[in-house]
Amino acid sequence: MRILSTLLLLTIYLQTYAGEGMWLPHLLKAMNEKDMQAMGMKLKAEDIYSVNKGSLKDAIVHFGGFCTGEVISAQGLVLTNHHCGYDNILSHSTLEKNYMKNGFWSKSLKEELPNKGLFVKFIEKIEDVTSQIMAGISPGISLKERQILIDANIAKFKAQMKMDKFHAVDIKPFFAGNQYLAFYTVSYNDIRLVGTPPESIGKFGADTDNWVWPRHTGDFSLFRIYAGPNNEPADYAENNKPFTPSHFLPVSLDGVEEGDFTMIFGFPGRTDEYLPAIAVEQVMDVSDPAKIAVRDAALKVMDKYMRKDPVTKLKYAGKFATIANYWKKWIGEAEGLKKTNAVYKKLKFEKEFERRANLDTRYKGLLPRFNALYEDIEEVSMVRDYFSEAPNRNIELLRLMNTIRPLVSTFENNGAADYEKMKLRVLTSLEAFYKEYAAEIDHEIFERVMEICVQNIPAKYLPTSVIDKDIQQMALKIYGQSNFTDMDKAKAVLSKNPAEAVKMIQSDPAFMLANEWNDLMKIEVSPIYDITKAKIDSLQMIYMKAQMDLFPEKKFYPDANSTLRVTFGKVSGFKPKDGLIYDHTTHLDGVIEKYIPSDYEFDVDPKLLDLYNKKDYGPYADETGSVPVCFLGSNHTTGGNSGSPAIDANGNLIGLNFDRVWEGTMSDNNYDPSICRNIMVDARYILFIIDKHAGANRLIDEMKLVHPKKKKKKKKQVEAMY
């Protein structure tokens, strides 16, 4: 009897929480109907996932290759977040036209507005061929033979099929290369923007509120899809019409209540759940801190300078949003981690695992040769952490000279006529590069960023130019001699015949500082992380396999790798903390209650305020009088899910996926059910700002608006009667 109450505990513990998850959308049948039904979702899995006729599917896009979208309407309306479309609204943007501070809303067809490189990706097939792709791969090959040899493989399928320049096979691997799949997909390459709501609702809170609930932003922009003469995709052309979808997503009118059915489908971009404790151990205490310390030095430089200038922060608005927002996830993450104990449930597992691979002569031993390898590769990877936050990405004049250094090596291995195509690519790149450039910001990022790469970085993976300098004397020379902190200067390098510019390029002080930095990095760290790397990637393959052999009871979701998929929770709120409660949905009121006049963050629209007063909510309000603005699920998601829909039990868009608590965001290693929580924006709240603040009733009225809860209770009133 104790024996089956043990495992019967076990078993309850290996299962996958309610919500955790990204399960692959043709699988559903197999692996997910039964328990999604459970949960109150009213649907079949062919009705998500079908190649014989409409699906859910069909309505998801991979907008432009890093987010979600989902198509809304018959004529090919998409709606994603307002931060997936952000570098589309701002290249529309000027001072004089400024989309991104006062929103945009085309008033017809006419107005729309093209995207120069935007696509949207539909998924038309998804195939298992792992048997193809690992062909002729023998049990002990390398892992470097076995990719060369998947590599081929690939090649050869691909090369079977017909495709023209719209229709691909992309072939992913599953479960750390042990499966192999191929998505059949097609692009469509005309997309134009419809609609953008103003920065201070598309991007209310900005930096401080990322990641963080109660949350109040309408994140949210519209797109839409053109299609050649015969709804077939097509390159951009004015005269192409709006493409028809086989299926587009009704939005519902009816809301969200606590224990709602949630489902969101779209493209996850990277998860790493199955790692072994102690490189869990290494994200929380070594990696997440590295990265975290050189992202805060740099932002709150960044951050001054935005404040005093207007033009300063257009100029700088996009790079410190990316660069803000996995700074706020990795500081979160490691908390997370923390909190949950995610390094003692990951050694109670392993503890399990073990007792099981000691019977089992393939496994034996696994888990030891995994902790020697991370405790070899720690120090070098966090090297590699400070590496690539500081001189690769947040010392902009650094990184900078990645894209010069082409120009010395293509002068002294190819010769003067090279470089001179090599130079018509530089320049190009230089223009786009300075015109988001400030000299002054970068000089001021440089003292602080390198301040702390020289307390944090061992003596031996440091330039020599580094050690025992005085930093604020190595700013002041480098960014006072240096013929690349503006456009004149690189362009009047550059004009000079190739040797001499070659000349001046390599006695450049930045260049000899970040081409030191550089050889460093590939002479005494790449190759020791890179061997290491290799062979924690090749016992990380047989593990994944070890665990799905030796636990046949669990039910098993491969990794997130930007490729579609299916997850599925409840609306619900969370306690983050003791004696604080979080409800599961924020309200138009808590937007006023935020408001701060003239701050970029926390500044509320004229129009929406009047509205407010007004209360002029049409019927967007919900039980309590006022519109509900953004609402918690239990879903697993993770970056690449930004703008996924949030669907309902029977199919219908009720919200718009576009972050995750901050508290929760170590779920890409670890999904915990007590503070996981992804944020969505409300569609009615999308719905109120398309139709009450912007006008745009031409949007409203092709969209298919449904009230699925009122029919239910329509039809429970009906059946009381009798």
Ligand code: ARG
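Numbering follows the first chain given and starts at 1. In this text, the rigid core denotes the largest set of C-alpha atoms whose superposition between the two forms falls within 1.5 Å. The structure presented is a predicted model; accordingly, all values stated were derived computationally and were not measured. What changes on going to the form predicted together with ligand ARG:
Relative to the superposed rigid core, Lys328 undergoes a CA displacement smaller than 2 Å between the two forms. Comparing the forms between the two forms on their rigid core, the Cα displacement of Phe551 stays under 2 Å. With the core held fixed, the Cα of Pro310 is displaced between the two forms by 2 Å or more.
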The other form holds:
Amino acid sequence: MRILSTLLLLTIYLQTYAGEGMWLPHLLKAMNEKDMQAMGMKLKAEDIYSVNKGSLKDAIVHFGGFCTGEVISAQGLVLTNHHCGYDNILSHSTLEKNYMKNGFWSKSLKEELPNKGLFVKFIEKIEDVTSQIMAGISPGISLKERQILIDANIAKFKAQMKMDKFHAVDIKPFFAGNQYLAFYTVSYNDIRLVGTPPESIGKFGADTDNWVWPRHTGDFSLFRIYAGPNNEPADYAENNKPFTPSHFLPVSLDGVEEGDFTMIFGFPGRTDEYLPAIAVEQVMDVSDPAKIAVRDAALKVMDKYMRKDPVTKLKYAGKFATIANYWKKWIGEAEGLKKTNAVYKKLKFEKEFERRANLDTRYKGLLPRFNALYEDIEEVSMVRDYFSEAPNRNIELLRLMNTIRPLVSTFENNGAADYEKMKLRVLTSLEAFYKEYAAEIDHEIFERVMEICVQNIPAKYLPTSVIDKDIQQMALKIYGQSNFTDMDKAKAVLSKNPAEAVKMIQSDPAFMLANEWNDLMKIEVSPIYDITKAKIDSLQMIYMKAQMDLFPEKKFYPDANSTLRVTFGKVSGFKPKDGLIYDHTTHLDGVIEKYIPSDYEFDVDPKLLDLYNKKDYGPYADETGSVPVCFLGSNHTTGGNSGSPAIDANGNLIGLNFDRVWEGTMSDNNYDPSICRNIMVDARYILFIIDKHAGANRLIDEMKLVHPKKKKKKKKQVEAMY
Ligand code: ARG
Ligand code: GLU
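Can I have the other form now, the form predicted together with ligand ARG, not the form predicted on its own?
The next block holds the full complex; its first chain is the one shown before.
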């Protein structure tokens, strides 16, 4: 009896929270349809992915190659995140017409704004091409020979396809190289900005609230796909027409309740779910802490100066947001891995793996080999982390030397004419660099970050000019004497004749330190790292196959690799720590609770305040009388899933994915249903802002708004009458 009830509890628990997995759309029928339907989905796998008829996948786009977007009208209207449209919104903004600050809503098709270089990509068909791509590969072959054969097979496969400029086939490895899939794609290159809320809505809470629940960000923007006269893909042309999709997502006005089925359809970037315990331990104890420490120091310095001076604030805002984004993510990841005993869980799995592997000659002794390799790589891998975060990122004067260095090598190898060409390119990069640079801040970052490097990097991997030196003196010398601390001095160097300029560069103290460090990495670190990493990768390929062979009862999904995936879960709050429970939803009232007048993160737009004061919510409020803003789900997502639609049991849009809770960002290495949650903007908040705040009724009119739940309730009432 007791066993039965434990089993029952376990099933309920699993049913409530099953959210792990980034599944391949063309395999849903075989792998997931039943589970999805058991969780409440009313659709068939064929409604989600079909090559024969319009299906949900025809509404999903890879947005610019880095985010996801979805078509939400018959006129090619595309919804994505504000932070995905950010650069394009910024590119149309000036101090006079500040769309970033004030928002932008085009009043007609004519006013929609073209974006150079922006594209969206649809997936037409997915095909398993493993046998073609692996043709000729025999078991004993070296990794290098294997890769050469695979590259040749891919080239041959692509050559057979007659593709034009807009159609392509992408071939990607899955399951650590055990399988290859082909994605047939079509791209549209005329994508125009239709509308965006002001930053105080689209980025409400900015860095303080980033990765955090409770969340109140209206992180959305709207674009439109334009096509040629016959709806065909086309480059930008003024006379292009709004694109007619084969499917678009209706938008639900009914909102969500705890436990509702949710599905996220998009392009997750990268996960590593099948690593051995020792690898996860290194992420948690070595790699994340190293990267966090450097960024922590750099961010503290930036923050100090940004708070003192509004000009600095603007200058450093973009840089700060980018660095803070993953800094915060890694903190959550390391803590989450600890909290959920990820390493212990992996070790437990490995014990069972070993038991089964011992009965199978193919995979005996695999795990000990892994442990030895990871021990070999640990130190150099950590040194690489410091190198990539310190001189290659956060100490910007040293990073800038990567831009300057090609001038020297070009002059030495190709002569003055090529140097002059290269110089033009370098000057453009310098303009962009100095726009967001203050030597005073960088000087202080150098001191703090170098202290960390000297403390943590073993001496043999440190440039000799740094060992046992007074860092402050060194900083004074470098920042006092370098010619690259501002644009004028840098320009003065580059205005000299090539031979003289190169000589000046070579004797610049910043250049000398950066070069010494670079060479040291090349000589002492890369040889060990590259060879060991290649061995780890080929062993991971075998380990992946071994896991699949030895655990036939388990369902495996491939790691994310920027290809189209479906993940499904439920609307669900969670318990981040003892004594604290997070509700699954937030409301406009919470925006007002967080409101700090004229704060750069928590200011509230006057029009939104006005709507709030008048409770002018139209049909977008829920039963609490307030407008829902964000909600949580147990869907397994990662970077790249930004802008992905949250879809209900019937195929309607209920929300827009834009973040995860930081307690659960370890889902990239080890999804745990207890604390892994994705964060979505509620579709009703998006509609409320478009309709009531922006007054962009023409956009509401072109969408298809639906009431799936109300219909059901009505039907029940009618049934009850008879
Ligand atoms: N954390 C989200 C993601 O990983 C949102 C990032 C954009 N927002 C920001 N404040 N940096 O991309
Ligand atoms: N904000 C992320 C993105 O830009 C999504 C959050 C995550 O990493 O899950 O894709």
